[in-house]
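Take a look at this single chain, the form predicted alone, given in structure tokens.
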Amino acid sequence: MRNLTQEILELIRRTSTDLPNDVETRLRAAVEKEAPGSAARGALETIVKNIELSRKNSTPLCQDTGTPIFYVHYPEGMSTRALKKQIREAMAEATRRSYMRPNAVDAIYDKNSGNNLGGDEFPYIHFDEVDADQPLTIELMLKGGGCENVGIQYSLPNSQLGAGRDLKGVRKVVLDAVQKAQGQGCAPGILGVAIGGDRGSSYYASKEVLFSKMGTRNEDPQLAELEERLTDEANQMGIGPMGFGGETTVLDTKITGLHRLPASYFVSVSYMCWAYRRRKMTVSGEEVIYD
């Protein structure tokens, strides 16, 4: 098997000083609708400035690094062990050269491991076989602590909100995520929501759903039209960029729905500030596509 470590160093280093065009063009759009000399249109210049630093120089978009979360798609018959071995290397070699903050704390003993590798969930490394004669994908999103500690999830209905189990439920549910984030999340934010599971399968679906590009729509017409309402009634909430007030709090939101059992009915909510580091690597044969 092909030894990809020095190609995943290179995911790592893009998604983590890089943004995506498609983040990119949002925040630059949003500068606009901000009035000229306040606190939102400045917080966005800054944001923006940043970005175009950082990518000139290599640097990390956000002294927080994030949680890195691997998606790895892999063909039929690939070893995954040897897959994991060599992101683990590619993710120890980036902190050394500082593309990565080190981030992986022991929770019991308050120790960090000075690397990013913390037992076998840090980077958290998830693994789905697709057919042998499909290209290797590894995805990675790197996951702020500020937009991961305002995350929520919620059980409907919820009596104090008056949200029942239905999609009029989740939409006072989501809005109250916002609502209660304010400036925290470091706006403006992209919004990851599943509707249904358990509570380990709903905040993992909530979390997936934020690989999918911006604009991306959910194929159901009813959930497209929810996600589209609810960026829109975010926005008109007047948190602004980092809480300052103004036109941008939200710049997208993404849905999906699961199966639940029939006692419950949780709303998940993962919300990904504006830093919104995602990337993508494609091995087919020789070649190495990055996107």
Contents of the next structure:
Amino acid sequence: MRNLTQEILELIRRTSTDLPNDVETRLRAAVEKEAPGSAARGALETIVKNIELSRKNSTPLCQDTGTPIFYVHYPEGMSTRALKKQIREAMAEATRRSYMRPNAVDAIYDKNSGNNLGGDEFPYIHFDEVDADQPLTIELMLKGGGCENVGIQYSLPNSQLGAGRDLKGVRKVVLDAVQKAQGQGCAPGILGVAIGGDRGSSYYASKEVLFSKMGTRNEDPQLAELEERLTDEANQMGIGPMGFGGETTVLDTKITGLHRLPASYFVSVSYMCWAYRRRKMTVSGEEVIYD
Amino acid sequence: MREITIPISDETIRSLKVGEPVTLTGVMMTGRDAVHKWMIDTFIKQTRQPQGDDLEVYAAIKPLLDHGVIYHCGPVVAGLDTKEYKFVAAGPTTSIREEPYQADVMKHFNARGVIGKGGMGPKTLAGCQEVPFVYFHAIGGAASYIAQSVQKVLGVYKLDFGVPEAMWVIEVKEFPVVVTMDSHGGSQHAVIDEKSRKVFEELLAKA
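Having displayed the form predicted alone, please output the structure of the form predicted in complex with the partner chain.
Next comes the full complex, this chain leading.
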């Protein structure tokens, strides 16, 4: 098997220093919606300048280079152990080169490992097998701690919010999550919402859904409608960029549904900050393509 | 835009009002979760005995923080091997985690400004009026942009806390911020929270 450490290092560099085009386009459009001279507009203008500068200098968009979340789709027969080793080597090298901040802290002893490697779970790597004739794809998301901290999980029904076990109830708790988050998650944010599952699978799904492009709607029309409605209503709250007040609080909402136990009805909300860092590399034969 | 130089006088602090964009120039220090906890436990509540270089570090940072500024930031730093440190990415981290500590830390060290993001709560706001100090909001995530205003890394304390959690002493020039909590009880964050809550309640009432 080919050694892809250098190519994975390049994936990490691109993810940390250059925002995907679809995200940048939305942020640029958001600038125009804010009043000239407002703090909200100033914040978005700074954000756009920062995107340009990070790309030009190959420096991290945000100093919190986040939790590295890898989703690997490997052709049948490829060694996941070898891939894991290469990903971990690339991560340590990316940290040496300052594309990543040393971000793995032992929770019991408060010790930073210094190289973004910690135990078996840091970085987080998820493997899925595909047919042997399919290309290898590696997706990476870097999710900062500020936005991760405002993520929240509800167990429905929630009597305080009058939220029952249906999509009406889902709407109420998601809006609650946005109101509670204020600017803390580096608004304008992107909402990943999972309905159902157990507590663990629900949270994972709420992040997985964030791998899709901006504006990707759920195939189920009622969920697609709820996605649009939540973005619109979240923006009516006027929290605005950085919580300064303004027109754009949420750039997009993505919802996914999971099977649940009869007893449980979880709604998990993962809040992604404006520095929505996700990239994908595809390896077919000798060719490596970055999207 | 008004340019504020560090150390900051009480008169200047009292003149700053919520909503005002300013730039900061001078020497400041980064400090976040581990630093605030260390300050409180070791020197303010004194529930922990000073150990290792604690007392030396305390003596070194005291004059820096007198009328100075604490920046909630865990930077990406190049030159760790050679000790020729350079800030590569240095945006603010979420400040609210320091809410239990901030007012006491500012009072103890006689500091005049906190830089962070997301704003802070009532205990800090009361401290702003008493000490006095203000909360400067930097743009979250704008790390490459903000790193440009860091002219020089003058030194580092408690690097054993880890790169993001250490106290980095930095010289900044025209560091861009907005005052979102002032020393007269004004908080932009409290205002936006209240307004958004009203809209939220109206939305809840809808089917």
